[in-house]
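Just the one chain here, laid out as structure tokens, in the form predicted alone.
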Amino acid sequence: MNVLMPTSLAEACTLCAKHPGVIPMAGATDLLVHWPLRQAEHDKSYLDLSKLSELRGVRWTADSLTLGALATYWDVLQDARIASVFPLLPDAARQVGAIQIQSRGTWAGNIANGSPAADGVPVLMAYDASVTLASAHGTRTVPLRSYYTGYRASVRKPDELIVSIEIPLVACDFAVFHKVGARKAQAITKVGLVITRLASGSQRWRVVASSVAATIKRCPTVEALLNTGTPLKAPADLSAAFAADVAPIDDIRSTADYRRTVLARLLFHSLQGVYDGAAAP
């Protein structure tokens, strides 16, 4: 294998342009897990971003929170203001794995890996995050909700790098993160659901689902149902809306029917006491 080690973002972008197909590498937590069993798959070029200090840390502005591409889950857990303003970020960070993973794994890597069972991506998407991509030709920003084009596929071009994630400072008066797994800790998500409600506006609800489609997905049909105040008397009232937004499958961890059932129940019961159209169970 070939490992390229740039010392600046400009050099990293140049190397991406010169080496089509090079794989950017940050925390490498997913890469190292698969390496011993799939060594033949790793006979390729990697771009080690660990020396790029300009991609580290978290930054606040008057309008947003920015996570550098090398910002780790632990960076978020250590920032008290994040816990106050965006409480779902530390909630998700605590569930991505053990402390070793939290201290090395990055939010940008979670996005780049493209797993439909990712824990960090749904929370970022529910907070309406955007992704900034850089290349030798310049930068562009893409809403995270529009980033994925299919299973582990995205709008990122081969010569582009994720350099930051920006989350707008918009007040939410309700936010919840659900992760259903085989055990309470260090488990891959069977069904994931994130719900946020803006403190004001007509389109207040955001619903993001994981492990129920080829990608992490906002659920526009479900959101429209909530934004119009449609009465909900039982979880089954959500089933048709979810069917329009997600497409769960049977796999080694669960069945499609289980995922559909749990997803609707999670949302219905989360809405009790906070949604005017929800009947008491």
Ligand SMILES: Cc1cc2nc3c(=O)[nH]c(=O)nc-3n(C[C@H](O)[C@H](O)[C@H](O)COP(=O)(O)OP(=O)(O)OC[C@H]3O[C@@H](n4cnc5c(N)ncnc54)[C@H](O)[C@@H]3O)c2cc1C
Given for the second form:
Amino acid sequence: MNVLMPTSLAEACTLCAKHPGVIPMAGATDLLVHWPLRQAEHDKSYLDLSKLSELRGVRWTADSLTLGALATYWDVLQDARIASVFPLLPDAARQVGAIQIQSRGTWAGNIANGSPAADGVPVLMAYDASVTLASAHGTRTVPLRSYYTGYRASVRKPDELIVSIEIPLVACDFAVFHKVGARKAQAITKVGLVITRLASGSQRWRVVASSVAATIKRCPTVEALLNTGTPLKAPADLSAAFAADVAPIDDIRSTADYRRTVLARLLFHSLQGVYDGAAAP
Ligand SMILES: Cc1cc2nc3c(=O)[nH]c(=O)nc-3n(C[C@H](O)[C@H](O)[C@H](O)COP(=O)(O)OP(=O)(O)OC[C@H]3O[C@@H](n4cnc5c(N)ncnc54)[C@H](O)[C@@H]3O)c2cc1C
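What would the structure be for the form predicted in complex with the ligand, rather than the form predicted alone?
The complete assembly is shown below, putting the previous chain first.
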């Protein structure tokens, strides 16, 4: 196998252009798990990003938080301001694997891996994050909500690298992250739900679901229902809206029916006391 080790982003972009299909490697926590099954890829080159210091860490500006493409879950857990402004980031970070994975795994790797069961992606999406991609031809920024085009497929071109993730500083007055797995920790998500509500505006609700479609999904029909204040008397009142937004499947971890039922219940019960239209259970 061939491992390329650039020392600057410019060099990394040049190498991506020279080696079509090169495989970027950040924390390698996803890549190495599948190592024995990925023999076909071993003919390609790996691009080790670890020397690109410009991609490390988290940065605040007046109106946003930027996570560099090498920012790990641990980096986020170390930043006290993140815990107060974007509490769902540390909440999700603590529920990704165990400390070893949290200290190596990156938010960008979680996005690029494209798993519909990812835990970092839904939280970033509910905070309306954008992804900046770079190649030898320049950079572009894509809203995370429109990054995925299908199962493990995205708008990222083979010669592009994720260089950063930007989260706008917009106040939320309600935010919750639910991860339902087979056990409390070290489990892959069977059903995930993130809800945020902006402190002001007419389109305040954001609802993001995981493990219930081919990709992590914003749920525009459910959001519209909440934004218009539709009365909800029971979880079943959410079923039709969720059916328009997600399409769960039966697989080794769960059934479509379980996923549908749990998703509606999670949202309904999360709304108690915060959504005027929801009846007490
Ligand atoms: C034991 C264990 C437990 C885990 N638990 C969880 C969990 O609870 N929740 C969860 O969501 N995930 C979990 N994971 C998966 C994994 O840790 C995360 O998805 C992590 O965020 C991946 O980041 P990474 O830096 O290690 O990515 P890598 O493995 O380095 O890369 C993952 C993918 O992203 C691509 N990539 C990486 N960086 C870039 C970049 N800058 N630009 C373009 N492409 C890039 C790689 O080519 C690869 O396709 C677990 C993994 C293990 C091994």
